[in-house]
Amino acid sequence: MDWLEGLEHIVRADEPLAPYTWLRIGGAAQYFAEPTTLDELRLLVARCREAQLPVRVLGGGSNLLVRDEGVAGVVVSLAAPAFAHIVVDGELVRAGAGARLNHVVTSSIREGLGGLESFAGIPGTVGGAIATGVESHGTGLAQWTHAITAVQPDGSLQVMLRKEWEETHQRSLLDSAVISEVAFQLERGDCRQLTQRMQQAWIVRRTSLPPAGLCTARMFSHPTWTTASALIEQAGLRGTRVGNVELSDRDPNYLVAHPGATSREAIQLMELVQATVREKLGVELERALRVW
């Protein structure tokens, strides 16, 4: 049985990747796929396992820099209603995959639930955010996590509780699922309070940005004990440029791609950074931009 029986209407071939990622550039995906239901996922994930084809989940791509020689396998969206969901149950907050991280924040203060809004401004999908391990000012958003319900690679549905999938053996089970929604075990407090904070946390995320409009990304993970922009500004290089990318003038750990870049000279300028910081500081980058 050919493995898109079934699936024509949400999959399709040779899809550019470029418009779906902040940095505008990149290859195409050997096939796209935007299941509508749960259903339409399962099946999906169990048919590319059977097909032996690799699954990759497109969030926000806020953080994503596709090659441009495309990306082989299938590249899964969870755009559709039916994963952008936010319930929310007393002092739980059910969200889907594909539902804004912002969107989550917002909701959950309007109804009176603290401990995310210091998550205000982070670009991206509550599914990507996990994934990636998102924090803010030291604070993991696996802290506020309860469970996690991920599509298996044989297409079973699994709920794994926090201190289920943060274990090493469940962690690699999270890995090589695709996340379908996140329950957020959350704390009253008060509207008003919350939303100061709220406020003053996007304030300052978005002050650090380079200007709206531009095809930025941030590159690198912050160390514990400074910024990853302060190490790159002490190591000599803002301003630093490849072909068609930049370090951004606001904030150095961030590129800034202008038309005709590719992501050759991204990854270059990139790899440079992280040379030249590990030669003059004797500090390694983690980097915290995905490269497909």
Ligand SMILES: Cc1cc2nc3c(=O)[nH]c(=O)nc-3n(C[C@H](O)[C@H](O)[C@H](O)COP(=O)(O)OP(=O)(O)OC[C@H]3O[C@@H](n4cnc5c(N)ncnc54)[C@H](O)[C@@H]3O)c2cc1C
Given for the second form:
Amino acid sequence: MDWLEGLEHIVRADEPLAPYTWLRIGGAAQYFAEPTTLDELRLLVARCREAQLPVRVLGGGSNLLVRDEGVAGVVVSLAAPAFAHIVVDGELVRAGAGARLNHVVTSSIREGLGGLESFAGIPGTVGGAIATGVESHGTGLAQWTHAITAVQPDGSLQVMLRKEWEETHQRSLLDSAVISEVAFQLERGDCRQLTQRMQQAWIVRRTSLPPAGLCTARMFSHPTWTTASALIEQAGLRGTRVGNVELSDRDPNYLVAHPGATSREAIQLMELVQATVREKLGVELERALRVW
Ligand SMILES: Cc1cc2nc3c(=O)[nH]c(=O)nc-3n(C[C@H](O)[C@H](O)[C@H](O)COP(=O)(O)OP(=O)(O)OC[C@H]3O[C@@H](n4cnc5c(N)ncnc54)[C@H](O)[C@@H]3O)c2cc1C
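Same protein, different form: I have the form predicted alone, so give me the form predicted together with the ligand.
What follows is the whole complex; the chain from before opens it.
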């Protein structure tokens, strides 16, 4: 049986990926799929495995650099409404992997639930946040995560409780899975105070990051003792540019891609930053940006 049989309505070939990413550069996906239900997603993932087609998941594209030559296999987008739900049940908030993290933050606060305020203003989806281990001032999302539901490569659905993956170190099971839903366990709080904290986090982020409208992405994770931005600054790299890609003057840990930029230039700039910081400061920066 052809792997596409019955899935033709959700799969396109040769879909340019640049418009789906914050950097707006890079090539096309061999196949691009937008499942409209969880069952369709499970069937798609299982079929891809049978056909030996690699599967990649696209969230909000805020932490992605797609190579100029594009990607082989299937890129799955969870942009359909079936993956964007946010359901509040007591202190538990269940969110579809395609829901915007920012919507989860504001919906929780509206219900008087606190914990996620400091993540306000971080772009991307809930699935992307969990997959990339989003952090805000040294705090991760994990402490508020109760359970993750994910589709495994064989199409089976698995629910993992935080305490299970912490005890068994099975978090790696998520590496090849498609996260479909995340449940957050939050704490009751005062709506006004939570809103203030969220607004503060939002303002700090907006004023310290590259201005809205620029094609930008964050390059490196922060080491435990300092920030990647401080190390890049210390290495004298502020203002460095390769072709049409340069380091942001607001925060040098962010790339800015100007018109005509290529992914090759972005990769060269990241490698230059990594090598210079290693050479001058003896620190190995860990890349946060995913390269496809
Ligand atoms: C302006 C700006 C500010 C940022 N600030 C921060 C910050 O303060 N802290 C921080 O940690 N990060 C920050 N980031 C990085 C980025 O926002 C986060 O990593 C974000 O969570 C990525 O989510 P996304 O949906 O955009 O993922 P994408 O960029 O679409 O994907 C990133 C990775 O996650 C995987 N993925 C996405 N969805 C799923 C899923 N459902 N199942 C399995 N894998 C999945 C993708 O396959 C890919 O490998 C910032 C980025 C920008 C551009």
